[in-house]
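One chain comes next, on its own, written out as structure tokens in the form predicted on its own.
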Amino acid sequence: MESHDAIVIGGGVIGVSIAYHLARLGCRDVLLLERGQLGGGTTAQSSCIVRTHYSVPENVALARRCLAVFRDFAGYLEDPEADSGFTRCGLLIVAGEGPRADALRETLAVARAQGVDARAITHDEARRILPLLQLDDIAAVGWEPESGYADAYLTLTAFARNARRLGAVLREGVAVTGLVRDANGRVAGVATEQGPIAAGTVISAQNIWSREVAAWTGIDLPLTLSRHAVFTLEGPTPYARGLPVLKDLASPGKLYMRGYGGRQLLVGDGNEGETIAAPDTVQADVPLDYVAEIGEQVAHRLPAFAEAGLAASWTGVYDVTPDWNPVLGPLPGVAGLHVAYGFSGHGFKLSPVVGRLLAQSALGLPTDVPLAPYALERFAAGRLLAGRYGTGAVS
């Protein structure tokens, strides 16, 4: 039987992640095992925001430290070809009188105490970061400066090219069908499509496709799959690169809006989404009436782009937890087997450090933050990782 020392499945940029980290931790016989084509999952829909605006300290402590990676990709992966691709514009966050004002505040603050800068502004100082903000309806401002975005195909090829650069194996078009597992129960390998293979070490980042670890193991894994439309619009005057990462918490959808392509701008919708029973990555329709009640709500905030023009539509699934963050660690009563799974929408701005963390606690290293908040006992312990927003991609 083919063998090694540690399998990760799931080849978007967690798994790919998880897999380079293995690496550098010393693992040198990693396999990492795709369904599909790397990156050519729920990765490649994501809009790439990478921020540490989070009312959850833990995702704080995270964030923070991914934000140092993405803004020194090359030095941290030691090569000097690899790019994030990761533009510094800053992030505004908007909010109107009442509890939402009072949680970004309060969630300013969170992160001041982990020493990122965050700070409250002033309606003067936010028109001069972004002269296209409409005001009249805001009572709190909050500005991140050296947040921003990334690309996600820049990032997870770069970690790709370098876990094959320190010996990991990463294979596509494998898909993994069940667990081996030893007369104690303990994980040994992975079922295949082309035949078992072994291993003492199993790391699941299969993302939508998570519930087949509950039905290999048994475990409940809470988890509800959420499709989400994102669209960009372009109008005569451009939302130019330079221009922040805007976050609307007084619209309806709590929108966030980033610049795309040069002179566009992209939007998503801060709600749930529309749930759906199976992992889908199959490109759903965008209404039209929802692209006209979301650009409503644009040209309320970015008057210029009242008369925008819809440029591109696209869909993506979540992961979603119920509290809207990851299950990440060992999975109780399987020795040997960890996941890394319901990012609900916060999956590739943290995967440096998911990746990094996995890693350590699969090889039974310290991990540089505790896992234990993240821990699947969670949630029948009563133990959500809620924060000052409520449920919901802000946490």
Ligand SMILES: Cc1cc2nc3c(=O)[nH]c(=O)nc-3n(C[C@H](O)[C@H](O)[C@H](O)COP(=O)(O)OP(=O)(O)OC[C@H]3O[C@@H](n4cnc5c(N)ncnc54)[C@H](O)[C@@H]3O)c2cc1C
The other form holds:
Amino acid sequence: MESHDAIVIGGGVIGVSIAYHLARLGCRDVLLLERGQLGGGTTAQSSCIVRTHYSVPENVALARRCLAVFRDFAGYLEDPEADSGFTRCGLLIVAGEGPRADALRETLAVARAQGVDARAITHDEARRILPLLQLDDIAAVGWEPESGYADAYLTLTAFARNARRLGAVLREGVAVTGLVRDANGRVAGVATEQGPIAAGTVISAQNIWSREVAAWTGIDLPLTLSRHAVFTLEGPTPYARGLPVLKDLASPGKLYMRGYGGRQLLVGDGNEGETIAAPDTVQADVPLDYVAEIGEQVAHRLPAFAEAGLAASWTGVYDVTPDWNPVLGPLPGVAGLHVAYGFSGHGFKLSPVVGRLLAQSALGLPTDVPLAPYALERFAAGRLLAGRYGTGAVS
Ligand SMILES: Cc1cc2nc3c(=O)[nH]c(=O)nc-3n(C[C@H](O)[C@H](O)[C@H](O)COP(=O)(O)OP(=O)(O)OC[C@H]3O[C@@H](n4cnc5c(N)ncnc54)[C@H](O)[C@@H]3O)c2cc1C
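Moving from the form predicted on its own to the form predicted in complex with the named molecule:
Let us now look at the entire complex, which starts with that chain.
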């Protein structure tokens, strides 16, 4: 039977980063199995915003390490051709008077406590950064100058190329259909449509398909699937790549916006999304009523976009856990099996460090930061990673 030291299930940005880091940490016999094409899952739908604005301190610890990687991607991968497409344009966060403004100020302080450049700024300073801003209903403005956005395709392909350079095998078109266990219940490999493959370590990075792991093991993995719409607007003014990322906590949709392709504005909403029963990356309709409703909110904050037209739209699905934070590490009760799922719409930016942490944990090495807060057991124990904004992708 074909045999490897470690098998990664899933070739999204998380799985590919795990494979790369396993190889980098010395595990030279790594096999990644992807049912479709590398990056063809939810990674392809990502808005790719890279920020450290989190109120859960553990998330800041991950995000600030990731930001350092995105800023020096080629150096980190020791590959002069590696480019994550990272645009350091800064992140502006605005909130109206009340609990969200309080949460914003407290969240900036959480990041500052870990050495992140995250500050409250005046309205005048905010207008200097983004002259298009309408701030009449805004009480608090936060600014993270180091943040920005990257490119999912470039990031994933750089991890994949370097995983292969270090000896990992990344195989497309192979669906994992089950786990192989030994007499003691320990993981001994995976079952695939093309036969079993042996490995003492298996890491699932299956995102919205992670319920398959629950079916294979009988272990409940809390997960809801939430579909979100994203669209781009093109206005009379072409915006350069320097347009900062904007998070509008004062808008009903808690919108996020960023530059797209040099001329357009990408817009997504921060609400719960549409719950769907089964994992599916097929594109759903983005109703024009929705675009009009969200477009009005955009025009309220950025009046220059009042006349903008719809350029493109798509949908994407989040793998949401009860506290909107991921589950990372060994799965209790099944020795040799590890999971990384539940990124709840904010996993792209975490991919460099999550890959390294999962590789460290799977290889029995000390982890750079404790994984215990992200353990599956936290849900049953009531130790949720709850943030100051309540549940949501900015937790
Ligand atoms: C609309 C949208 C906007 C987002 N915006 C942001 C953002 O601005 N910033 C941010 O940080 N994050 C964002 N995210 C989240 C981020 O994109 C995801 O968390 C991240 O891409 C998930 O990567 P992944 O590798 O876990 O999942 P995926 O890319 O979905 O990869 C999972 C892979 O596993 C494969 N697979 C599953 N089961 C099997 C099996 N049995 N056998 C073989 N292969 C299997 C699938 O085919 C798939 O390719 C956004 C997500 C969406 C949907």
